[in-house]
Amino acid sequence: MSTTLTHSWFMTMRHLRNLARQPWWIAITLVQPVIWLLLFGAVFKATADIPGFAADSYVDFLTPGIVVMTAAFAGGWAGMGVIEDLNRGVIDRFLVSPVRRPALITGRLVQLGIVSLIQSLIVIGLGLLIGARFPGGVVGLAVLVGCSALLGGSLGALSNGMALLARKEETVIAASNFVLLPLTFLSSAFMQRDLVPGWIQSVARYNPVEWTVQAGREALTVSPDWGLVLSRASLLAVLCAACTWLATRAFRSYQRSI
């Protein structure tokens, strides 16, 4: 165990520097969800004078939702990195050598949840300064960011497995585009979820995305019930480890086939 971590904390190393040679990529992913805050917050602001609407403002409802959605952009778009790296050679030179397989999906996970944390902070500054408000404070912040960093860490597990094994970028791009937005769009990330069609409520139950944005959403209000965001942290927790794994498992049958 102590060698495996010892394995990730280098991985996660090699990772950071990489990203820090190319800074601007976290601004340039913030693109779209800021667009999103913006845009969506000044088209849909009379939401919130719905009767029964969860916030007092949209943009305190909107912001959560678009952090959960720039973690789980985030973790989808991960396995590029993993086709750069096995075009290059440079998978074939770490599986030949003594690192811990799990370390090296460990590795990009850690640096994907510091990225998380960064573009996390930068969306919540921003809808702060357009109006948002948080009655939970610092711990509930706390809780959206890091709930949402469990959901990047799975969908980035599953989007390297997905690399390891298509090891095509086509196929990375459509798979994800395939299945990050329908998981959005199937959630309360943009409305309430009693607001949305009965046969939605029922796939949202299932959703990942949705357990992020109800944990951290309830974790921000000014009484949560943290039985329900233990729930569903507990939840995404689990996911995380198991696409963790399979993810692991994927090295087998790309060795395999090399």
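These numbers were taken from a predicted model, which means no experiment stands behind them. Residue numbers count along the first chain shown, from 1. What we label the rigid core is the largest C-alpha set whose atoms superpose within 1.5 Å from one form to the other. Compared with the form predicted together with the partner chain:
Relative to the superposed core, P33 undergoes a C-alpha shift of no less than 2 Å between the two forms.
For G52, the Cα coordinates differ by 2 angstroms or more between the two forms after the core has been superposed.
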Contents of the next structure:
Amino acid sequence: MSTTLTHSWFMTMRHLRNLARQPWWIAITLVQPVIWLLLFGAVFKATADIPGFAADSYVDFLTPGIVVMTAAFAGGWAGMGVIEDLNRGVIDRFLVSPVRRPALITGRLVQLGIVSLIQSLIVIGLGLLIGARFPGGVVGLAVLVGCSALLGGSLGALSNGMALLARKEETVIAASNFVLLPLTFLSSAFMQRDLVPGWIQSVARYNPVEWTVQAGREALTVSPDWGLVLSRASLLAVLCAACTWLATRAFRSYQRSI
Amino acid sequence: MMPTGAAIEARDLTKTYGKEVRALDGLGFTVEAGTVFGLLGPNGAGKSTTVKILTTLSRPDSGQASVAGVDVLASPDRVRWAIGLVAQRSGVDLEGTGRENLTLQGQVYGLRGTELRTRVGELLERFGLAEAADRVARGYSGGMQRRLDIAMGLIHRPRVLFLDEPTTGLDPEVRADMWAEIAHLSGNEGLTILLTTHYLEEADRLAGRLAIVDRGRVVAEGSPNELKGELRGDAIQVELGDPQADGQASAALDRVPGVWEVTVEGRSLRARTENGSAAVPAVLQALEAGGIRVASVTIARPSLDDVYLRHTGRSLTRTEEHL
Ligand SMILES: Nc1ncnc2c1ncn2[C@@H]1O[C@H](COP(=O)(O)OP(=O)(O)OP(=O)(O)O)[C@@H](O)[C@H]1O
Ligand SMILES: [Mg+2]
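Same protein, different form: I have the form predicted on its own, so give me the form predicted together with the partner chain.
Then the entire complex follows, led off by the chain already shown.
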């Protein structure tokens, strides 16, 4: 176990270092959530005037939604890095070494978590700047960021596993495109839960993006229902563990195919 | 598989990809500890598949293998500590520097602190990468990347090193340097090297023993000299004026005494004879009598290419040209 942790950390360091060498990637990663927040905020500004909409302003409501969406998207695209390493033979090199298999996945997920954390802080900071208020305070924000990281980790693990099975860039791109937007919009990330059609509300109950949004928003209210927060956070933790396990299993399928 | 004194033992390996591609078809060989063993064969012969199986990356459909006395199928984890791999398709992380690549590789094998730093520095020095050590590997030349690959394969002082086509795609001078480096490695006490190649010259220069692989099987095995020695006499190679398809040329030579193993591929005719210079006039006469134009004639001592031709019915250098 401790070897797996050490190996994960070595892998995390490699991924972080490689990212740090790509200034364009950094710029886009940091600016994109900002654009989402400003764009969605402007487009849906009138939402706050809808009768029955509870939040005072739409930014209050939207900011947590963008934090979650950003984490989901970062996770969904994580498989692209696996494809790159597969193509360069880097993964094969690790697979014939004593490196722990789970570390090859968790190393990526920790890196993803760190990037998500930075993105979340930027979105929250900007949200505050343009007038969003979060009664739940620092604790509430920590819950939001933590749950988003678990969501990103789950989708990231799935994306990594998918990359190992498909071994093709196109497949990962298609799968991410197919899944990410529907997941985001079948949740209350942008619209209050009781204002969307009933069928979306039903589907959303099984949507991990919705679990994250619920936990985050609840934790940010004046007096959160911690039971709800805890139940959603636990679901996310279990999901993340299960997806990581699946992704690690995908190495076997990969090795059977070569 | 029972452990033996051999560094590598492969027996009856088979591997099929999908339903159609039979990559390995009963391949087997034995490599003594401390020797360089070559697997020589054309594209698609099954060399890389063999290396992938022996290095625990892939599994055979059937057959047995042991490396460094450990059963590859039963204890892949133990095998991994004993081997180094330089894969055909590199394994260098191009976004990392040479030093970072080596350091991570060392960490994976449990090296830490000063020991790790010293070992990394030593390998960078030894493979001529000291100056480029802190540059990102994307900017390395093909030869430098290959040397970094080898250095990474050696970081944990493996007992068995696998080199899958280590010089393919390199310039001739770089290749010569690489040969010197590999020859030097094999001089080191104890290190066993399995080398795959489709360069005859490389196999001839580096391998103490080699197996000729064709369509997933070993068709001949021995030292380069033993293999060449199996061929009596000289090789005659005739470049014909026109491509031959209908067997006319070989028919013409059937009547020439002391000439055997006549094969024709396109414009190239090959035959074997006890004494090359004595047979050439008769060969030319016979071809002329058959109305076949001749562009050039060469006589050569048997080469590995002749060995290859004899065992597979195809010429390795020709096979390469047609790709
Ligand atoms: N992952 C794979 N999926 C399907 N077929 C494969 C796979 N790997 C190898 N093959 C096929 O198996 C056969 C043997 O391939 P292998 O890579 O072992 O040949 P090789 O001797 O290394 O050739 P080369 O000199 O081109 O490297 C080839 O026909 C190849 O196309
Ligand atoms: Mg190969």
